[in-house]
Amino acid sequence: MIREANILIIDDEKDQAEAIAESLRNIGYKCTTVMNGSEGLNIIRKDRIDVVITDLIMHEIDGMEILKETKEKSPESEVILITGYGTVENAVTAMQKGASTYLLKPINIKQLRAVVDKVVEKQNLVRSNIELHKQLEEKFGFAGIIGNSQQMHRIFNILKQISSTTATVLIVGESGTGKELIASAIHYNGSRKNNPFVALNSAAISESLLESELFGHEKGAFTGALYQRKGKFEYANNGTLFLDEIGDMPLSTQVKLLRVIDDGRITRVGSNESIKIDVRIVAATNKDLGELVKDGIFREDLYFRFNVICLRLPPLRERQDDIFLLTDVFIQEFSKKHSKNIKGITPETRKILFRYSWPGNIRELKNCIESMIVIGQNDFLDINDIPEHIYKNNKTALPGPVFPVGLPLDEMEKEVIKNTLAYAGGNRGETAKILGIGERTLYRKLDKYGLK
């Protein structure tokens, strides 16, 4: 059996190094041995090494130095230390700095093989998860945002265009639609990604403290101001400031914020000196700012400053195609978090999740799946695991699809099949029964419309 891992063994005791290598080669590993730390580091710097097995105590360059440089050059590489009884304390310290484990001399071959198999298995799992997330993102998302609906593809395209700019962005959407995640994606995919991303929820802070939170204050500026304090703008300098729930910001603060946007300078509360800042602003709201302007609650000039680029996030009920994709992602995430071996979700359960309108949007779906994972007792999530309010609430069931007049028959048929397949939880046999056609006919139509 060939085991896919490159192993480097570093030990100034040649016999021990060769014995370790031989024992691992016999079970299929590819091993390289060197007799000193310097030679080992040269290999680590130029080649991909999956596992480094190194003696802790060696002349010139010891195992701690090997560990340090390995993790700097290749954080995903695993390091196993070989140590004597007198250096166990140092080995434990090394594990705190990133070593996988340590083995005591004399080496037990059976234990050695078990340890190497375990760290390689762990490494492969991490890499496969990284690759899976990469594939998911390439196919269904952008910077950790998952979606396959037409609305989300449009948003991904806009994000790719605006992330590298410094334009102010306004994100509009209901609570739970992922506004902060979008703001974070804009920052971390732009030129400011190595500088701070600072978030502030305008609705979560009292009017009396909001100005200080934004602009900072000087010592003694008001009762309780016992020391000088930087505000969010200063912390976000050269980075991005995310202002959430901007529609709840009081008019008095709006005036000062407008001045900062126009001048690029802030003044701490209690100070006469202005400070130059360079901050990209991304704002978000779940309210209609245009209506707030009409009502005199939001300044029109500030609205136009924010509304340079407007991203409208659809609620989950308007992107039904994404419900099962998100469900599968959350099942994987929370199964790992709660150490559960959940393999999937039953078709009947998918139907109920698909029909629900999700007033709390993605946040509600995420919480629902986590709850189901925690209480689920079987390999597949089923109806009994669904939170009671979702299972029983028929008033929030989604309406059936509405087709515009004049839509070609082929397009209507495609939409009916797609929606029925989703309703049936991906079960093709059940889909065929609901549509009143044979499975072979369904397969031909799935192929025709590219719905496989």
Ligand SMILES: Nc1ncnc2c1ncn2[C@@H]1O[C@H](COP(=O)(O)OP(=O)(O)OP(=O)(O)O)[C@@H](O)[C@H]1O
Given for the second form:
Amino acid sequence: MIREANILIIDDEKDQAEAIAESLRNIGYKCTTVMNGSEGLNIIRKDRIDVVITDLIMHEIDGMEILKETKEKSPESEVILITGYGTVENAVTAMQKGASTYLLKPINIKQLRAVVDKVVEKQNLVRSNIELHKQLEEKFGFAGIIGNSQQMHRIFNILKQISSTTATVLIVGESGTGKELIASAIHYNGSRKNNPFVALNSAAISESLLESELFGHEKGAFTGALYQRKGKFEYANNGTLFLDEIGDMPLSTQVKLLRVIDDGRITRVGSNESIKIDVRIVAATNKDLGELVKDGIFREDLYFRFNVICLRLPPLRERQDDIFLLTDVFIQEFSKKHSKNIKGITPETRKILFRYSWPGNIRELKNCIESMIVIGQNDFLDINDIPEHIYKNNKTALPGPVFPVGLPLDEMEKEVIKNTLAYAGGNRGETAKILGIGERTLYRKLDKYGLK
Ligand SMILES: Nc1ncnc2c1ncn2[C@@H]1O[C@H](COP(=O)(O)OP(=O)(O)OP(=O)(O)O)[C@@H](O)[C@H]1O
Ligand SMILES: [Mg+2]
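Now that the form predicted alone has been shown, please provide the structure of the form predicted together with this ligand.
Every chain and every other molecule in the complex is listed next, the one we just looked at coming first.
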């Protein structure tokens, strides 16, 4: 095992401290020893210490205090306590407060080494997992949102910029494109993350109840209002209110919502008093609000308030290379969830999923993979596992990815190669053939665009 750890030993019995340090140095660890708690704290405060081994009972600053400060400064650091028989109980309390374990005096060298090895190994594992997670996230997404297409990278960039603000955001996209997922990512990556995230779906609530859901009501405000009740705005105070299916909100409620946005105050139904609130609004719709405004179904002034920042989530058929990545991520996720040992998907099967148009977008793909995992019998998902309607419709002509005007030709070439490679199930020979270029040219381009 790798014995790269900085260990600090704090013990007022000099011989014991030296003996511990010596036996750990002999197997490769870096050790520092000090004879009292305050010297120990000085080092903990200024250096990076991976493991602290401290005597529990010491004059002035004792092991408990060392434990507390160490964990405050860096929760990842491990603390091992040394204790006599008389104080085992205190050591157990210390473990509840975050100590890794304790060692009984007199110290047994073999046991000491085993305990330190175990603690360091665990620490390395935790660190490498955090690191791995961070890398995956940097490479493929943002806060659990998976995507590697150019369109999604653009969205991740906007998300990073807007999460820290409190600006109103409008999310537009077809059903299943991830509107709710993005709304919660905006909340949980921003400064309001420790306050509530509250969602309300305008389409799911009758017109008569919607206002009371939003603003709350007083006892007796209407027939059936037996108690006073807080509305979603009040619950979301200092946090974020997610207004889903905003295009389905009736005009009368839109008027009141506009007033709340402008005044920063709400009035419960049946009350005369207004209450000050501080709520960030994130709204979503799968409709074209601009069209609804033209048709007189949505208020233009409210549309302008929402449209400060607009995120358009592209349908899956316009970012086909994400089908590739999402399929792999979902296979992993559901294989684990259903305790199956499915390792991947055959190239033929992947091709069919790629050619399908996914009208239900990511939700549909996710459900499809889950059902394939559940029925899959082999190590790799194959054609027989594909739901019938997807198999039958996979030859639908696809509109293909959308290239915005002004996109550099290099970028376009990269996208085309990426998509074709995905279409060919990763087979480079076939990709070259479809693109009408030699394999060597393809290799060079893969290298150039970092697609290898
Ligand atoms: N980029 C993504 N990466 C991973 N999972 C995603 C992604 N986008 C969506 N999903 C998953 O797909 C499912 C549907 O997403 P979500 O509910 O956010 O869609 P929606 O746009 O709100 O749909 P609807 O309009 O039908 O309400 C969820 O399970 C969500 O976790
Ligand atoms: Mg939704």
